[in-house]
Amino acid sequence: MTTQTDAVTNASTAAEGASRTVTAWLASFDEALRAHDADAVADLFEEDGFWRDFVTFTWNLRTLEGRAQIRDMVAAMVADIAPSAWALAEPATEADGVHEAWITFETGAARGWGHLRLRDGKAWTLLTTMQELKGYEELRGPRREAGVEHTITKGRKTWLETREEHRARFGYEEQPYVVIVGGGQGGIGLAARLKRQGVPTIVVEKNERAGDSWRNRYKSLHLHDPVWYDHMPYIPFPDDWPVFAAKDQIGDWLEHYTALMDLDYWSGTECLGAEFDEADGTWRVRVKRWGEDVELRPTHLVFALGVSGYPHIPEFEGADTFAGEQWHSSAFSGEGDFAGKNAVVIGSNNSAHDIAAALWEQDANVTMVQRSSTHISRSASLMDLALGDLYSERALENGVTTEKADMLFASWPYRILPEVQIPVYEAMAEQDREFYQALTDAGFDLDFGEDGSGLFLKYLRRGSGYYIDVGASQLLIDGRVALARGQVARIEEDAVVLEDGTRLPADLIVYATGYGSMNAWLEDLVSPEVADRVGKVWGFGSDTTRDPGPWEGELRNMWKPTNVDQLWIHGGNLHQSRHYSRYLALQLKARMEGIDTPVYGLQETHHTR
């Protein structure tokens, strides 16, 4: 009979054994790196092992796949990077023949945190991330500023006086090092990171108030992701916040967050265009701030305009003859008297379902037009099966903080992430089989992604094609929201006509048809030439061309150096904006301080400003 004491002893013994195995591997890894022996480093990995690096070794976001790629990176970078001090951050674990460990390490410029998986003594996955730059640590904890001079002198200025003087001068007599175009959650979170790093930054936002990008959406909008997944950097949501916050709560939170973090946030300011001045190595960013033309001269320019480009409205024959209202989902507030009116929602993803449900609640006669298959995950199932081990109260009770959850999610290279996700969605399909059968019986065209890997991979690959069900699916199942499938052939004065001839009477059309590429922002605000040099944004493929190109293991052109020096792209959902803003902020801080940043993995390895 095994007693509780025996179980504790066995667990402790297993942890000690796992820790010895990992410590021995780290010692061999450290020895090979110090010797600049790229072959020996590569041999410590499985033949098809993975090394995912965020900034520490590559000054880039890169995934090295297989020994050959790992060997090439180490040979190119190890002399400049000077890694050392590899150690366990906490006891390692072992399960199903896989040893897992949290590790710490240093480079010549920085301190890092990582995650390691070993199988049969070889590295299966290694994640290395930069956490802080040596000599440029954030002023927090014991390093925080006093905030006041206790030697009393005449003419001392208060915090408020100093801030008001700064804001009157900054952007005019004194220029920022970074300008962020876009003041939604991405721009705000990045600005907070840069503020803590001491990087002078201005955020440019055309809306009147921080948070308006949320407030101005349709009135029923709530977060579809749970609260634990959506924290901002440094200041988490209060622990009594609802699991799914309303859009206006998020808008108010972002506005207060901007004030609390004391950000230089220029609301009511539209970016008109930007050109790079080769003579002095800065950008000329033309903005209109509350009606006044201002030119900003930052060294680095960041576009933080979300996960997509402009709203996409298909050009349907006859749309200009429609007698009713037409809206893209991004501009549709849901305000108005829709009782008894015929509403057609074109699209079948998150916004389409939310808007269809909101219109049904207002007694409209609603039809959803599904033009292609859609993945549906029930919210409760997604929280339980896909997010519960990382982002939930259960995870917190098991010691998985938000920071650890972010790292664990990042520890799976995108190449093998489908292998990790497929079992989750197989379990979901089984758990919710009656729900899925009812949807199918209602005529809804379901999918689980191109390889059965579900929602997250669809998001990473396309940024669309899914709905997290928070109730609207039942409206379709019950027939309370009608469903039509097929492509739109034309629009008439009072109807939407599908290719099969189906005629859908309409007083209101809402185009829940998504967005274009983020690359379009670069075309309009900088130039088509710059957009071409940057290449396609988001999804998997090459960073070096508009064509999807070969697989390179990371999202294209996100949070890392682009092929246009001193131009960066930041965005994603709340989780991605929070996590990846750390690495973008550190890259910008390093350049401001003149730290050598040899970037690995662009068209050629080069050193940047």
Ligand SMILES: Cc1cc2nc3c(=O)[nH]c(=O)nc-3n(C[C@H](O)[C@H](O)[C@H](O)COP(=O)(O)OP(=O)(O)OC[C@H]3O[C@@H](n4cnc5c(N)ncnc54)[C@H](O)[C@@H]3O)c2cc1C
Contents of the next structure:
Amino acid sequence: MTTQTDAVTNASTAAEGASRTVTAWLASFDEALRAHDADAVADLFEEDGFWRDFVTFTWNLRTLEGRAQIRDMVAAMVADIAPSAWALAEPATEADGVHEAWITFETGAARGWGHLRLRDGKAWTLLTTMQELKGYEELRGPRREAGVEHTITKGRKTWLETREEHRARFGYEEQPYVVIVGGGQGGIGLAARLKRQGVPTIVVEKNERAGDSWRNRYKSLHLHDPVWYDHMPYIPFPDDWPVFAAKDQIGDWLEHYTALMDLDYWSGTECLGAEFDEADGTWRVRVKRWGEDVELRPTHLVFALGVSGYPHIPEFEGADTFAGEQWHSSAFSGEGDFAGKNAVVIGSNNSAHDIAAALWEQDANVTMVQRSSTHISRSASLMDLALGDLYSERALENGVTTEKADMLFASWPYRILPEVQIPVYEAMAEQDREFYQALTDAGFDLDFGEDGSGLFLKYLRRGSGYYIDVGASQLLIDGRVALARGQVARIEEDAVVLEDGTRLPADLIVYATGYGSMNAWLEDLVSPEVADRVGKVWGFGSDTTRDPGPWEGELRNMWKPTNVDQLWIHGGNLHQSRHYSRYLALQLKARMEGIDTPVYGLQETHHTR
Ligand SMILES: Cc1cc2nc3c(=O)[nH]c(=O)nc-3n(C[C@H](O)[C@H](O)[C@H](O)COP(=O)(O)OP(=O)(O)OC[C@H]3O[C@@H](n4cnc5c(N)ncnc54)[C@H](O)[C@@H]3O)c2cc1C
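Next up, the form predicted together with this ligand. The previous block was the form predicted on its own.
What follows is the whole complex; the chain from before opens it.
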């Protein structure tokens, strides 16, 4: 009989064995890297193994797929990067023939944290991420500033006076190193990281108050993602914060966060356009600040205007003849007298469902128009099956902190993420079989993604195509919200007409038709030529082409050097904004400090500025 003591002993022996295996691999890896032997490094990986690097080796976000790509990257970069000090961060584990380990390492410029999976002694996946630049560590913990000078001198300035003087000067006599255009959660989180790094930054936001990008959305909106997924950098939500915060709570949180982090946040400031000044290597960013024209001259310009920021409204014939009210979902507040009105919601993703439900709650006769298939995950199932191991109380109890969860998520290269996700959605389909059947019976066109990999991959590939069910599906199942399938042919004075001739009487129309590419912002605010040079933003494919182009293993042009020097793009959902802002901030800090940042895998050479 195995006693409890035996079980503990066996577990610790297994951990020691796993740790020995990983330590031996790390020693060989270290030796091969020190010898600049790219072949030997590549041979430590499986033939089709993966190395995902966030900034440490590539000064880029890159996934190397297979030995040949790994060999090429190492041959190109190892001399500059000078990696060393590979070590286990905590005891390794072994399960189903996979050794898994958290590791630390250094490069000449930085300290890194990583995650490794070995199979039969070879690396299957390796993730290497930059955590801090040597010599430029954040002033936190024991390094924090005193905040006050204890030598009393006459004319000392208070903190408030110093800050007010700074605010009067900054952006006028004194220029920021970085301007972030767009002060939603993305711009705010990145600015907080840059502040901690000592990078002078101004966020310009056209709304009146930080948080308005959430406040201005339809009134019934709550986050679809649970609290464990949603923290901002540095200040987590308190542990009684609701699982699904209301949009106004998030708005208030962001406003207070901006104040507490003491950000240089210019609200009421619209960016009108930006041009790069070749003569002095800075951007000229034209903004209107509370009506005043101001020109900012940052070295780096970050667009943080939102994946869901540029409303996409298809041009339907006759829309201008519609006699009732019509809105894009982003402009629909949910306020109004809708009782007895015929409401048509065009679209069948998150916003369409939320808005259809809100209108039904207010006694409208609602029809949802579904053009193409939609993935539905029930919220509870998503939290349990897809997020539960990473972002939940259960995960926290198992020692999976938010930082670890972000890393574990990233440890799966996008090429194999579908393989990891498919079983999750198969389990969901099985668990919620009756629900899915009822939806199908109601005429709803369901999908689980092009390869069955579900919600997150749809989000990565297209930024849309799903609804996290928080109740609206039942309204469709019960017929309380009507469903019409097909393409809209035209809008008439009092109706939406589908291609099959179906005529849907309408007093109001909501176009929940999604959002345009972030590339469109560049076209509007910089120029079509610059938008073209940057290439497509978001989704998979090549960074440098306007069409999807060949697969390059990372989201296009997000959080990494673009093909236009000193121009960056930031954004994503709360988890992505939180995690990837770290890497973008470090890239900007390195450039500010004049650290050499040779970028691997870009078409055009980038210089350190
Ligand atoms: C209905 C809905 C629900 C969502 N639910 C979730 C969720 O539950 N969890 C989650 O993680 N994500 C969710 N998202 C996705 C995403 O997290 C949000 O869209 C989020 O607001 C993105 O943050 P952002 O900072 O990247 O962009 P945004 O919040 O869109 O911020 C961009 C900012 O740029 C400003 N701006 C635009 N043009 C200019 C200009 N010319 N000058 C100055 N400022 C300008 C805008 O006013 C805006 O404040 C949801 C999105 C929508 C639409």
